[in-house]
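This document starts with one chain, in the form predicted alone, laid out as structure tokens.
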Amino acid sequence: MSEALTDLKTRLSTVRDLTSSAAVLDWDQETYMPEGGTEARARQSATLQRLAHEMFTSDETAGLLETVEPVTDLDADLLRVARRDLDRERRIPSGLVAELALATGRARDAWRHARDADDYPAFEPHLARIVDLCIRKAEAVGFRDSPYDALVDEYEPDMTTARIAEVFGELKTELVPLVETLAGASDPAGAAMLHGPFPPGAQWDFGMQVLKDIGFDFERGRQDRSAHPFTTTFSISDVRLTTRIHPDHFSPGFFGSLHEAGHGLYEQGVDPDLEGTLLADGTSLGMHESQSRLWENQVGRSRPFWERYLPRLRTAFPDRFAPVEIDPFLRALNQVRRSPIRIEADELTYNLHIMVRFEMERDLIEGRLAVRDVPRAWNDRMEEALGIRPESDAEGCLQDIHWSTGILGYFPTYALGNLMSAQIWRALRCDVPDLDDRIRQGEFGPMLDWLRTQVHRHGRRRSADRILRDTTGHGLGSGDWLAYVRTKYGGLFGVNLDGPAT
């Protein structure tokens, strides 16, 4: 290996260490940091992110990337990704990076207090600042059609606003009548079994056991509690999950844990040879979301899974589940219900939640929506998409943490991930034909091994599109997801959901 290549890898590893250290501070802020530390923590995070940005975008790093030659295929992939990232990051002034870090450090606590108090005006100036900074970032990065393209590309490389709008438009055409049919077929009274009381300690213990069973390695990770569930990674061998437990509702805590574990399994499954490099991460947020949604929905809300775990759930919560049979339990878990809360939404209405957020973000960044008008616009679009109007801003535009962290452009990846999850699920079932029996017996190893071979181990060496094409034979589309939900929900609720051939 040349001296220049060694120097470059050392610099890139140092950048990675700085960003991971900033992630430690952010994780601590969401889990254990005392409230009084907000201002200092915002400054500390801003310093680390600024230093990482300055080192990565320095003339020294750029010069090395211009001159070094790869020795191995791994080197070639590292240089390709590093050059792509550098091209983007050099367009963003380090001062802007620090401004964003400082603004979001302050906004997170402001959002938390505003949500708890149902006080949008208290959060409004923070959101206005973040939107302004994101517009400045988009202008610095550059774009061809929409400034929102520059933000989306950070989370879903090579995806465009126009392509998202096209995919979402096609999906919405099929989805709205499905929701209308199934919302009428669901049994709200049956879903009452999922509501409390559920002692938090018993919920935690049940969820932790399932995470161990599916393969999350607690020697290389942990789970804690936070106001909003998330996953963060400091290294392949240090992956952190959080969840939020409701004492009067079983689903949010358990499925939040299962969802975040899907993210965590992806991070723990990256090839160890990529440790400490820019390649040691998920290839896109859509692909990342495909893994969390696959474990949460295709596995966690399936009959084989609960044939395994319902007896254990009856033991954990005998007062609630001792008399419950599996068919009504599955219908309760998969009930289609128009809810104002995204993280509590069912598989079908979830995508409509994401479409609302996509449209809101696009309009904020493209200048068609003023920050002061966000609550009204949110409520109007929720009524249009789901037929419901939030009763408060706390269950409306203040419910998600994402805008307070500055990650505009992120929300579309949730729905893109749903579509990818169904494509990957179909391929997995073809390659592991006894998958249902394996899940029923609690044998998750073959499934996890397949996912690690096909998706996880590649990190950023392969794009999301290439993984989809290599694994499923075609690129992103909604056909597999629509076929999956028609089959599943038609069988659960005894209705005919036949649609166009896919």
Given for the second form:
Protein chains: 2
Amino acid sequence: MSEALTDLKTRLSTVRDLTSSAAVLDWDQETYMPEGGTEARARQSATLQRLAHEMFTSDETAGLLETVEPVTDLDADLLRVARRDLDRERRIPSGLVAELALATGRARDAWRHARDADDYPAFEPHLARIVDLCIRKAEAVGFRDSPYDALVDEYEPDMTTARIAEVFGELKTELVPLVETLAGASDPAGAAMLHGPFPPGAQWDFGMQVLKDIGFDFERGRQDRSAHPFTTTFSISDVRLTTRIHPDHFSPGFFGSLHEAGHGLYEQGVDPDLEGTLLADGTSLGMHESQSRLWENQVGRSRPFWERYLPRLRTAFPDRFAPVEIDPFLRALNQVRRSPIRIEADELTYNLHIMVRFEMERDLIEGRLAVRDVPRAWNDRMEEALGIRPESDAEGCLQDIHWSTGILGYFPTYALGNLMSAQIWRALRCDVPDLDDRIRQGEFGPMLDWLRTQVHRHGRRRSADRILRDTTGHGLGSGDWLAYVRTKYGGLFGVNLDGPAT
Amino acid sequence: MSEALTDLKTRLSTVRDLTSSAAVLDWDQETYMPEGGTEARARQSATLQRLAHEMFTSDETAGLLETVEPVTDLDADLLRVARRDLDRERRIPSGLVAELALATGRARDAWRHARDADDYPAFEPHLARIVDLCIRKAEAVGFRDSPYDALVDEYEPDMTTARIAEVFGELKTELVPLVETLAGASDPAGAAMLHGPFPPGAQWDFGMQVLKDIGFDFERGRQDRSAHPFTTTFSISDVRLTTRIHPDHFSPGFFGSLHEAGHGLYEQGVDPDLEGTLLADGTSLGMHESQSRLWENQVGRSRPFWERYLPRLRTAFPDRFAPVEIDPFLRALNQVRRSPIRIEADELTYNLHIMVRFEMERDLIEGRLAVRDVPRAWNDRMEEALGIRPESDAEGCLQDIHWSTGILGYFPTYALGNLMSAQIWRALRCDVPDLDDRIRQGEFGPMLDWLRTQVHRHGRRRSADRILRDTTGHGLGSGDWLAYVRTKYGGLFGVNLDGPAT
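Please supply the corresponding structure for the form predicted in complex with a further copy of the same chain (the preceding block corresponds to the form predicted alone).
Complete assembly follows, chain above in first position.
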């Protein structure tokens, strides 16, 4: 190996150590840090991110990246992805990175207080600052059509605002009538079985057992509590999940855990040869979300899964579930309901929540929406997409942590992930024909092995588009997802949901 | 303020952010990190420490430190302390720092396994590596008489191996007969009340209440569990304590908590103007230890304290303490016992444990003891100092985490801290004459305020020697400590412990 290549790899490894360390600081802030730590933590996190950015975008790193020749295929992939990242980051000034880190460090706690107090004006200056910094970032990165393209590209490489608008537009046309039909068909009273007191300790234990069963490796990861569930990775052998348990509602804690574990399985499944390099990540956030959704929805809200786990759930919560049969239980889990809260939304309305956020972000970044008008615009769009108007900002525009952490352009990947998950699910079922039986037996190994081979192990070596085409035979689309939900919901609620003849 | 001074402060602040971030990573490793994280964490921690070292010892920082002029008194102190640290660190090559971080990152888990399995040979290569690196460090730093001087100086500035040997020698002469008398006088059967089942949850709650009462600020800190209790500081508003609760023994958990809280109160009490600078630390580890010992021993093992808390303890553990009277309880807490375990040792024998470690470390670093001979030498010295021979290495030379973390030269500061605590305690009692009554009422404010004013707020602006002389009128000595233990133990056990006429 040439000296230059060794030198480059050492530099990239140092950058990676800095960003992984920043991730530890952020995890601590969300899980255990006392309130007094906020100010210093914002400064420390900003320093690590600034140093990582400076070292990565330095003339030395850029010079090495221009000249070194790869020895192995892995080197070639590393250089290709590093060049892509560098090209993007070199355009963003270090000062702007530090300003963003400082602003978001402060905004996160401000958001928490504002949400708890339903006090949007307390959060507004923080959001205004972050939107302003994101616009400056987009301008620094550059874009062809919309500044929002430059933000989306960070999370979903090669995706554009226009393409998202197109896919979402097609989907919306089919989805709105589906939701109308199913919101009428489903049984709100039945869903009450998921509400009411569920002892947090028993919820925690039940969730932990399922995470172990599906293959999340607790010697290489752990789960903690935080206000908003997330997954973060310090190495492929140290993956942290968090969950938020509601003492009066079963679903958010359990399905939140399962969702985050789907992310965690992706991170734990990356080829160990990639450890410590920038290839040891999910290839895009859409692909990442496809993995969390697979476990949360295609598995976790399915009949075979609960044929296995409903007896165990009855044991864990005998007062609540002992008399419950599987059909009403599945209908309760899959109830279609127009709720103001994204993380409590069902599979169908979820995508409509995302469309609202996509439009809000796009308009904020394109300068067509003022930050002070966010609550009103949010509520108007919710009414248009879902037919409901949030009663407070706490359950409206303040419900999500994302903006306070500066990640605008991220929300669309949730819906893209839903679409990808259905494409992957269809391919998986072709290759593992007895999948339902296996799940019914609590045997998740065949599914996890298939996902590791097809998706996880590649890390960032293969693009989301490449993985989709290799695995499913075609690129991103909404057809598989619509077919999946029509079959599933039609069967569950005894409704004919046939789509248009295609 | 000159541009150069601003530039220097920014650089020092970045260094501080890196070392504080490394502290977060280390805290996580000891509290929550899954086992799989070890390898990557060692690398990440090493990277942060290497970058901090490189930036602090760079020619740019050194050049600025040589030329800038202070504007305020605070600047002057900052420059003085920074120059001292820099002079020391400039002598240590970056590569050696990284080697130490990597070696200790690996050694910590090896130590844990070796201790649990009573398998010294599994730890031996790690210790050999660390001793070798410490010798190289001492040679790089330079010394006059003993390479061990160069290690001690990192933890107790201006202290020497010869001076420690002298003070310890004087102390030993008086202490060995005291221990002989008291080990015979105290009642081993009475101490049994502290052993047996103590529900960990109730231990945790009782300890937390006391920490709140004495003034540890849980909005600016927290307590977690770890294998070995420690305190670490991410900022003066984010101080982390850890404790280890034994389900079958009350004392280690409670007094460990109180001890660490003493450290934590020192860190939380530093003048906020020093936040983010290298002055925001304890001035020496001996002074730090004096604060932990004050709360653990002078307060926590005293009659006035338990006149307040014994009724509460009876409520917390009715099965165990309801029938217990205060005199036998105090004698149980203060039983003098020749135990192999340092952290379970009483006030008196504790210093003998430290003397053993001091001699071991000095001989290892001076090359007069081979690493493979550590278990035998340890056991021989324990027999000489305490009259007992550990039955296993797990309760012998493997009992402490310190060596695995690379901090040789640190142990003596525990005994120096004991001596300082008695000097400070005497001064405190002069200035707060109703101290016992206050403690009896659960009013710890006057004591904490006095400590903040006299000790805490100064951080590293004043040396340990300066603080001792300003507060007590004289420098380090063993007289106050010997007088304190003679009075206390003589009264408790009804024994005449008069020392030699002086």
